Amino acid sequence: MNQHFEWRDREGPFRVLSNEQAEQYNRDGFVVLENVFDPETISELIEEIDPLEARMEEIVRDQFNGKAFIARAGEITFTPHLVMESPRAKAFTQRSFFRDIAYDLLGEDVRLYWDQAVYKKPGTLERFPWHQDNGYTFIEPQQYLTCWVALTDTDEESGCPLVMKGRHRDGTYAHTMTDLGWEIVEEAPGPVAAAPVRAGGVVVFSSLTPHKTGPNRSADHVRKTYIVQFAPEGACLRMPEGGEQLSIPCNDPERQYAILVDGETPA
């Protein structure tokens, strides 16, 4: 499905990024922004998410014998669509930072595409494989945006993101399903950068940036993150069915609401 892709560099003027940060994003496919959210905001978000994540872990353990797709009880959980259950999470995705970063890197008309909390528990020894977000669900235009919000301090010991620099410019690679999730390759063929980030910081990367997270080797530190993704107005999910390619608009009003219309906050 990746035919004739051409990466489009983002050019200013920018609302939140510096010219140097935008240049890094265009060149490497990611940028780390520290101190975006204050400790009180992060603490309130954790308080909201923790019970929802605990419920998800219980479902994975009790209803799926400890493993549901890429979630594994006691190791790693994925809690999606928090905006449908939590007014606080919904309000968080509508904060000015996300509107501004979406404007800088996507344009004037943008919707929330996906949101999920990902908790990696202490002692999780398996990596999360090299993949692109667009390798899980193929969206057109392929070039959308992931904001990896650190709810706890995250370094290489606890499983911070690692990215393949510059590979986003090729579009979506072929992925192979493994027991741990979709995977492009087992070992990166070129330069890799770690993206450690403190609580309240954000790793901003393209949906096309190949990335992985390593094991959480810490003794008692749950690595908590809230992943918020945005796509341009008019984006569609492409999926095969009956020998044809369906094109499903990414505009569910409950969870894929507009955050920018003509560059402004929606009325």
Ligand SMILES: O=C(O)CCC(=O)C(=O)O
Second form
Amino acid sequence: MNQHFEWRDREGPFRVLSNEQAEQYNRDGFVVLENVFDPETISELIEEIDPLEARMEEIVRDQFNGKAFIARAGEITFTPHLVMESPRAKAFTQRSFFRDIAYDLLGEDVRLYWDQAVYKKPGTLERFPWHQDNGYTFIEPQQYLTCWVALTDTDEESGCPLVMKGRHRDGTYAHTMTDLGWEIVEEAPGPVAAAPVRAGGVVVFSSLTPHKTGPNRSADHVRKTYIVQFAPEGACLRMPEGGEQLSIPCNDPERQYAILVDGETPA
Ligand SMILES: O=C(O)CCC(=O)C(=O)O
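So that was the form predicted on its own. Now I'd like the form predicted in complex with the named molecule, please.
Complete assembly follows, chain above in first position.
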């Protein structure tokens, strides 16, 4: 489905990024911003998400025999669409940081595209495979934005993101379904960077940046992230069906609301 992709560098003036950070995003496909959210905001968010994650893990364990698609009880869980259940999570996605980074990296008219918590439990020995977010669901324009918000300190031992540098510029790669999730390749063919980040920091990357997370080899540290993704107004999900291309607008009012209209906070 990736036919004529051309990466467009983002140009300033920027609201939150420095010119160097924007240059790194354009060149490498990611940038790590530390100390974006204060400890109180993060602990309130964890308090809110933990019970929802526990409920999700119980469903995976009890109703799906411990494994549902890419989730495995006791190892890795995905809890999507928190904004539909939690006013606090919704308010979080509307914080000025997200409006500003979305302005810098997407433009003047932006919606929330997706949100999910991902918890990786100690003793998870499998990788979460190399993939692009646009490899899971093909969105057009292909170039949207992922903010990987660290709710806990995260390093290589506990499964921080690793990214393939510069490969976002190629557009969406072909992915193969594996038992662990969609995968581009098992071993990265080129330069890789680890993106450790402390609680309250954000790894900002493109929907086209190939990334993976490693095992969580820590003794007792549940690695927690809240992933918040934004797409330009007009973005559509593309799906082949019966010889045709379905095109579904990403504008569900409940969970894909506008965060920027003409560069401003919507009324
Ligand atoms: O946080 C993780 O361990 C992997 C999550 C991820 O890469 C994703 O949801 O796209």
